[in-house]
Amino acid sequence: MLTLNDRRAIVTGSTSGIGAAMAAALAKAGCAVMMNGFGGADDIEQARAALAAETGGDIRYHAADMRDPTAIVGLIDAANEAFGGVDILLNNAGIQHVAPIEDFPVDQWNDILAVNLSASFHTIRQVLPAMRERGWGRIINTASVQGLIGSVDKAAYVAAKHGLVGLTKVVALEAAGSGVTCNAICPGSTQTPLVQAQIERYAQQQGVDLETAAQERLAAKQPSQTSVRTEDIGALAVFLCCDAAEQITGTSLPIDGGWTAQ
């Protein structure tokens, strides 16, 4: 098992789905982890306490709204105060809205770009100087296959994820040779609350049950015909943080059951 003993991590959007799996994988590898995300306070505390009990690690939570640059500074400050620094940054927070461009609400466009793209700029600019100074750091951005291809009715999400892939490349180049790497993980269809909401919408539109809707969506996009497991995405994140991955930087790594191979 890969170990990251004594490393200190922030994982945004980690109260459910992919982010929760990433936080768990890092904690199990030996990291102290600052979680972040939406949800009921009791549910979040239960998840935090359970992960801390399972791993014996220092697991914290900060409720920063990733649309708010000032709140993001507060998140980084809280992690620095709690852990003494940030070695690993996983930008995973994301939201979605689906509509044709002419019907796309402007407030939804602004929120999606703020959470899915601008938040990563704000976190990276806060942690990168200290990572450079220490000579080690890992920055991982959760993009999507939608950062590599396009889809109808997802203007804001696709634009933000393409932007995140571009940001990943720039950070990798600017940090090259410093011991800091920056990569993007691009999941395909994954069993998360965000994807589940899309399946439910598809089922309603097509007049089919949820199981049929899930299979039809997979058949149309993902050659493996199987959803990506969140724990596999977490394992990929841990690998990118280990020393064996020190020359992997500026990449966008699909984990998508063959979606982008078509």
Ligand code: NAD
Contents of the next structure:
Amino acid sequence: MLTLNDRRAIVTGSTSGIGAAMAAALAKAGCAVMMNGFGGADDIEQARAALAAETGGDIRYHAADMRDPTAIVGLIDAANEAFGGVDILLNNAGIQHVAPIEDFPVDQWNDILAVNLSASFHTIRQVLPAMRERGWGRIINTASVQGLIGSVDKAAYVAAKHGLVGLTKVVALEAAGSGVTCNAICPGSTQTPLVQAQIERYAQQQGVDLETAAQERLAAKQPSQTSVRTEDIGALAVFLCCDAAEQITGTSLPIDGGWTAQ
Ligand code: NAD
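Would you mind giving the form predicted in complex with nicotinamide-adenine-dinucleotide, to go alongside the form predicted alone above?
Okay, now the whole complex, with that chain kicking things off.
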């Protein structure tokens, strides 16, 4: 197993799905982790305490709303205060809304751009200088296959994820040679609450049960016809953080069962 002993990480949107798996993978590899995301206070505390007990690591939580630049300053300050610095930043918080562009609610557009794109600008601009100074850092942005190709009814999400892929390249170039890398991970369909809402919408539209809906959606897009496992995305993040990955930067890595090979 790869180890990242004593590295200090922030994982945004880690109270659920892919982010929770990334936080667990980093904690198991030896990192202190600052979790973030929405959810019930008791559930979040239970998850935090369970991960701390399982790994013996320093696991914290900060409730910053990633739509709010001021709250994001608070998140970074809290991590710096708790850990004495941030070595690994995983920008993962994300939301989705599905509608044709002419019906796309303006507030949904604004929220999706804020959480899925602008939040990463706000976190990166605050952690990069100290990473550069220390000569080591890892920034990983959870983009999507939708950061590489388009899909109908996902104007805001596709625009934000394409933007995140572009931001990843710029940060990689600006950090090149400093020991800091910046990459995007581009998952295909992964069974999480974010996708479950789309499966339910499809099932309703097509008049099929949820299992059929999940299978038909995969069959249409993901050649492996199998959902990506969240823990495999966590393992990819850990690999990108290890020293063997120091020359991997500016990339957008699909983990998508062949979706983008078509
Ligand atoms: P999820 O709904 O399970 O998790 C999303 C996380 O983001 C949660 O912890 C949630 O609380 C948090 N979040 C949402 N809005 C927030 C806000 N304003 N402030 C702070 N936290 C907020 O979804 P997921 O599928 O695990 O998604 C994680 C990331 O992976 C997202 O960026 C998503 O776009 C991306 N992604 C998901 C899939 C998939 O198939 N599930 C595929 C490609 C990319």
